[in-house]
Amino acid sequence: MGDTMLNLWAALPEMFLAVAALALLMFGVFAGKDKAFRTVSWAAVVAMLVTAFLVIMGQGGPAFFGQFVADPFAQFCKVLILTGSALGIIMSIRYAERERMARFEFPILITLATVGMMAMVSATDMLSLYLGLELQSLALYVVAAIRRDTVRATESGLKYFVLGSIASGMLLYGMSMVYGFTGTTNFAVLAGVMAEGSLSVGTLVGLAFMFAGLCFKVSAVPFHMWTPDVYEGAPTPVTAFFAVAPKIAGLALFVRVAMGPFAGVVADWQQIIVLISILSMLVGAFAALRQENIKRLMAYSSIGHVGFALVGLAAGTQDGVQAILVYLGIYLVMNIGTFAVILCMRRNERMVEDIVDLSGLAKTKPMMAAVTAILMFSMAGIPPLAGFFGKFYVFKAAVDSGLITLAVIGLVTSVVSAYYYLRIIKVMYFDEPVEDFDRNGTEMNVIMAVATIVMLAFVFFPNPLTDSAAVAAAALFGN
């Protein structure tokens, strides 16, 4: 079908899984709270898997008259955050049970989220980018401030909701300043107004003002003020969600607009995302030296891996973009390990956050102590984990642009990131024991457990995700 047509069956995907979170919102409202968490937290991880088969086996092409596409891109990013969001509701239906915040709303609010981070990896113009945006972003500000029991949580969900609002009114203000000076809001006909000439100053600040919306929702320096307090107060499944999936649609959205509306002007932007990713990578890996509280930790190493991921946008090239993709597959991986960890930092029936309290854990824990670690020098990029084949993609793919300098930059960076990273190791292996923790739930050993085995199983088998990451990054160049 041309992008003439309708195309519903296009949105499929995206239509079911609204359709599954109004149905267990019924289903919620009537079965009553206390019931209802537990079955509404499993249909919700069903719809998912249910979406992404939906995904993976549906009819492509554009739809909804130009405003909307089902490429290969589109499914593969899909099914990296269908994945992680499962993933996040499974993780949060223990600790919701434990810590009094079983309210069944929470996995709809994560499902409605969902939709629109798949509305917007799918957009193809301005107007249903921002729909996708909004849609995930009005869902996420009331579940980062879920327990409203405690000023930790209440706190960090109006440090989102303000700062999230500013970078909205930024894209907007962007998207209005491209259609004032190009006269089009869809992105097949801005690349075709972009590749007729040299961008006008006023599209490049509108561009300039995208940029930098979009940097707030992936955190990226100098729009990441928000993410070590948010990632702290929030409850911990939050944060584990929040790490993975916006980030992954964030990151989409990202490459999508760059390298579709405006991929025949890299020049002029390039430098803008050079910058962006230099400045993530610096704070990401020197902010984090001094942090004590583990959650704090992760907020400065995610900023940090935005920053090697838009290494391989810099290079705006299809490599580049295979590089991201693959870089997100692995990224998800890690962290839902790494949250699972901390998920099982519990003592007496109380969550701990500080990195002491993994003090001799490979004398207590041997098991989980070799799982951490394995993740941890998978984060830092050690060979032969799957991390370091994240970076070597990206890098590789700014050397061959010849971004020498931001390789070089990256690679120094990653060696002091490699610091904290290790040091949870030594505290792990080489200090006392303290208390021993609780027993870990059978979901978050069974996560622990694939999460290391993909890390250690990927140098053997990279090409199913490196395959489908090029076939995506080719379905984006038109290829």
Second form
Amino acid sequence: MGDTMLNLWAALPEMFLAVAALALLMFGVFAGKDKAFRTVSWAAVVAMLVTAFLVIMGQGGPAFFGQFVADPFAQFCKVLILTGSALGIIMSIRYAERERMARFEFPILITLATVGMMAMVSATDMLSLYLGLELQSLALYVVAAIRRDTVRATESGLKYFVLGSIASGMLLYGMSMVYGFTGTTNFAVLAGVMAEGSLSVGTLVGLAFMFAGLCFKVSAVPFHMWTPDVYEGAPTPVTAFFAVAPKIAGLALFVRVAMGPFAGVVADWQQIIVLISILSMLVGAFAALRQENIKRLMAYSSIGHVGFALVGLAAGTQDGVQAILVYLGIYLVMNIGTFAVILCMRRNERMVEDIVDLSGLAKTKPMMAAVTAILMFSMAGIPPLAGFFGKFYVFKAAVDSGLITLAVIGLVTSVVSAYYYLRIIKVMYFDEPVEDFDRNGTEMNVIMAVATIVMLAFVFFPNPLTDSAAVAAAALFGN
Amino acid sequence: MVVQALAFYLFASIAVIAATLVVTVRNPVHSVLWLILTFFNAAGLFVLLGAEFLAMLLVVVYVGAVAVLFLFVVMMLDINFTEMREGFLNYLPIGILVAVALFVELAFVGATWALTDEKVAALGKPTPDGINNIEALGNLIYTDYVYVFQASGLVLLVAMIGAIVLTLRHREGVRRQNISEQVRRTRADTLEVKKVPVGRGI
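Provide the structure of the form predicted together with the partner chain, given the form predicted alone shown above.
Now the complete complex, all chains and molecules, led by this one.
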């Protein structure tokens, strides 16, 4: 036991959200099955907003005898996660009602997954880390398969479940090795053990297995195989949610583990992260070139983005962590905006998912085409849009800590990946128009507009994001 | 001490015999009944160790819930267990191989393990001084590890919601029990009297 304080109030946001989920569950059950869907969804969104407020206002500090911490790093990530989850629910409401998957359990499962993610980023003990991760994963497996009458959704859910269980197994194996060789599961105590110097082979093996498990959860290469299938098979709003909140939580957890207990042995794991990051960027760039389905494309794109974010971790410095956090913030807005566009790809009451379906969008829906173009330019990392700065910060951190090769490979893959982002723009602006899409929902228009404004405005007002990321990163390094 | 030792050997030997019977008897229902006997004897062993709360828990949870669930499954699914056992001889060699490997490993562990005075001292006290079983467990679960305990509860809740979401469906045309509807049924709803003309049939 590291700390000897209970400090219950530090976990107030988590407790509030969990209790809200239980209350909504009861409401949903008694209000008569699926009529309650819309009410439960909006109530879940409100609960998340309140939770975000509690997170920001929170007292913080270590809690539960060193198993939990509410530091600025956790606060920053929790706000991002809650934003992602709330937007995920908002984007799913209309879709779910149209596609007959309006089951009130859906927002509740997402809320519980969010509780799990919040527990993940606050974990300072292997035990609480694992339980947070499992709470999140279990809810996500169910959400992926929620349209159980379609073969694709059940297939994606099953695939996700089986591979996810293997990853959990690897993670647990790694943890048991680390525990066996150091005698503790507490991050603070572990950090003390690591600071003493030499790393035993057993701990190193455990570390490698833990990293492998975490890589699976953030879908970094070579543990990415499930991503395109799950992204394609799951219902689109679920994919949007998958691409955002769990990714942020997973990467934050990765940073917390690497920079917490294993901060003293950066030299031992740096090469692992460098390799994973390079592979992810390469696969993200090259495998996406031939994709025709836009959801699969986004899957590979997200693999690439994880690679870029891991560049910041590979740097192993405070600047690197700050860069990851900025990257995650930008990634959140960028991806939510893009998925709002994908969710608007509806023609004659049916969803379409191919890139060619966007043909001539500039003529039929000029505003939506402009928004998509800006988001795609940002994804590709073209200045002065926000996506450029995300990449700029991580590469700068890598160069500062001497990883010049990594930064160069990152730049090259970024250029390669620009091809498929620009191709979407080309299809929209220069191809012959096909039939118009159906009318967009208001909430989608709002989300797209806000995302675009953020992408454009970041260059003028970077401070809110970069400053809070700096505070968060400093907290992780204890200064 | 003699009584304790006798009780230990009684519980232990019955547990071993019952456990062997669980896997050897032909009738699966008998198998479950032997399993219940095994649980009871294991509970007895817990009592001897001074862990009376765990003993009660074992009886309540395993005998009361798990074994009964097994019994339900065995009786409702109508699995032909003799058929499943047919390949037993084919797999015997590899089974023996695995068993030998496990035994060798156990022997290695046993050879390196020593009962030091320290361990004897620890064995003598199943719980810290002056605290009984339930208090000791309660301190761990509800104070030291309250966070992970509650988180596990949430994980189980998600598992339950997930199982219901993915499996519960209301099929059309299935007759469900609805007491009030069934009671409200009148003769007019179900009976129809037809006059059949003489000599023409229905």
